[in-house]
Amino acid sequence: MANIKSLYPEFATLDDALALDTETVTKYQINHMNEFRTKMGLGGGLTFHIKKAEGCYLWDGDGNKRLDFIGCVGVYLLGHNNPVIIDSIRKYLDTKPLTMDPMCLKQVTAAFAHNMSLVTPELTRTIINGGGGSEANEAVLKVCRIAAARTKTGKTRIISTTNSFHGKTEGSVFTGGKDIWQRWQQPMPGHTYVPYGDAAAAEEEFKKGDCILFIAEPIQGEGGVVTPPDNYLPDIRKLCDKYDVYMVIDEVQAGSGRTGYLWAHQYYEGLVPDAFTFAKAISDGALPVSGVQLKNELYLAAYGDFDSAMMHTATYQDNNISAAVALASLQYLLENDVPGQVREKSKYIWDGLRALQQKYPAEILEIRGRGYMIGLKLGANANGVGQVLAQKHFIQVMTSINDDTILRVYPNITTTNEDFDWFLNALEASIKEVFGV
């Protein structure tokens, strides 16, 4: 066997990669990956070489301990490198498993699907992907389109909301209601957008009789952590029933415990969508995991016979290792009552933020969200506050890319009140510096 260094002297082995210094990582990333995203992060003082992550902390290449209050925009709810999740992956790999095969029985994925049917008894079919939220949303759009083509003659349109975000693949980009992500692409027909929070506007579209599905986030994440009126989604459910429209909830960012409920739509008592998508926190960042949970009748309308059963398959779909991560995360969420922890522990930071807002009403214009999904409307200088937090106080947060008036704050369950104080004190100092208070 040849030594790789004899073939390519500059080849970076895994050991080499783990030992790379900041300068070399930066060079490789700029030369061979997304150059301008890297330069954007570096130029804004928000990109660092992270050497270690544990709980709610990060350690950068200079040895600084950082507080992670964004968690890859909602991924790390259970804490970085949660030992239960990591041990579950090791346990799975130690069995020398067959992770994916198009026709084999998939014991771990089947078990996860069974478990999901226990916690969402009205939705008993599961699709597991080895990718992100975009892939989950693509999957649910396809399910609904095929189901409608086979059972709802004449229905062709997807209704989604303005200011929404459902991913950056082709279908999910045009389902999202943001022009910025649709630039330089040919418009995709069959998409109509209605204002978020306006059920009457949705009904006007439903009345036309050609709507397949309505899709919305329970809280708009990338759009600025926008929470709808309490009657909005329950009213949409009634309208979907009235006009025979599938109701789909995008739980990618708000779901999996982050807002204080196992699934964010459960904030509304008795609300049951026809399908919901999930990703991010169900993986806790260990491996890519996303999926769709569907009512049996919807799934069978699309894929319920031998003729259509192969219409949505993929190499990594329903694979066992992604399911192992999701299963372990779901078990941890339930055994440790993570939603209950979020509801209780989030009171401290919400109280602290409200106190700051009383002191700085002209700077903190609004506090949005629910649980550990928080948006601070700071006005035009939100990016500046985020930069000061990162550079001077070693705290990672993020603005919305297309709304830099909003500072997104996403703690995880390992965060203590001392960590919240670290953030609250740093936030006040940063506001004073940036706004010249």
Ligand SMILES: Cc1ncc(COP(=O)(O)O)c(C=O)c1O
Contents of the next structure:
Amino acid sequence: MANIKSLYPEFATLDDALALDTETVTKYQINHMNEFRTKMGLGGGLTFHIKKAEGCYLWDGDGNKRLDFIGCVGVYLLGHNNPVIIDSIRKYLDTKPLTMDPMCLKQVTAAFAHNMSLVTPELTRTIINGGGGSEANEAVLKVCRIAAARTKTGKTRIISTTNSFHGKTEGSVFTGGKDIWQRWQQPMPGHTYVPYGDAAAAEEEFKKGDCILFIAEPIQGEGGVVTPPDNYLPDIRKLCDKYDVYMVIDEVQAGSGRTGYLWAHQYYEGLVPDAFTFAKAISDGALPVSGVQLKNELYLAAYGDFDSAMMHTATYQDNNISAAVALASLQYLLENDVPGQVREKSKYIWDGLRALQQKYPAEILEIRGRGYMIGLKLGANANGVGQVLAQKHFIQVMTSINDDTILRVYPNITTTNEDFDWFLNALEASIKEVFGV
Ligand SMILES: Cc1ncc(COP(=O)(O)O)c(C=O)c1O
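Could you drop in the structure for the form predicted together with this ligand? We only have the form predicted alone so far.
So here's everything in the complex, that chain up top.
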């Protein structure tokens, strides 16, 4: 066997990679990855070289302990390197498993799908992807399109909401309601956008009789943590039933416990969509995993025979290791009543934020969201406050990509009241500094 260093002296082994210094990582990223994204993060003062992550803390290359209050925009609800999730991956790998194969049975994925059917008994079909939220949304769009082509002849349109975000792949980007992300692509026909929160506007489109599906986030995340009026999604459900339109909820960011409900749409008692997508927190960041949960009739209308069974397959689809992570996360979410914990523990930070808003009403214009999905409307200074929090107070937060007047605050369940105090004191100091009050 050749030694890799004799073939390529500068080849970085995994050991080398794990020991890279900040300067070298930066150089490699700038030279070989997305140069300008890297520079954007560095220039914005939000990029650090994180050497270790545990619970709600990050340790950077300079030895600073940082508080992670964004958690990869909703991924890390169960805490960084949650030992239960990590042990599950180890246990799985120790069995010398067959992780992916197009035709062999997939025991962990099958078990996860079975578990999901217990948890959401009205939606009993599962698709698992070894990918992200965009891939899950692509999958659900395609299921609905094929089901409609086979059972709702003549229907062709997808209705989504303005200011929404469903990902950046070709189909998901045209489902999202922000044309900035659609630049330089060929316009995709069959997409109509209606104002988020306005069920009457959706009905106007449904009335035309050619709509396949309606898709929305339960709370718009990238759009700036926008919570719709309480009657909105229940009204949409009724309208979808009336006009025979599939109702799809994108739970990628709000789902898997973050808002204090296992699925954010469960905030509305009795609301059952035809399908929902999930990703982010179901992985707890351990490995990429996303998926779709669907009503049996919808799934079967698309793929319910031998002719259509191969219409949406992928190399990593339904793979066992992604499912192992999802299974472990789901079990953890349920056994530890994470949604209940979020509802209870989040009161402290919400109370603290409301008290700050009373003190600084001209600076904290709005507090939005639910549970551990929080958006602070700080106007043009949101980015500045985020930078001061990161640089001077060692707290990671982020604005949202469709609305940079909103600072997003996404804690995880390992966060204590002392951590919340750290954040609240730092937020007050940062507001004073940036707004000059
Ligand atoms: C609601 C929602 N849907 C879909 C996506 C896309 O997910 P991914 O970036 O994993 O493809 C995101 C990402 O932020 C999201 O917030």
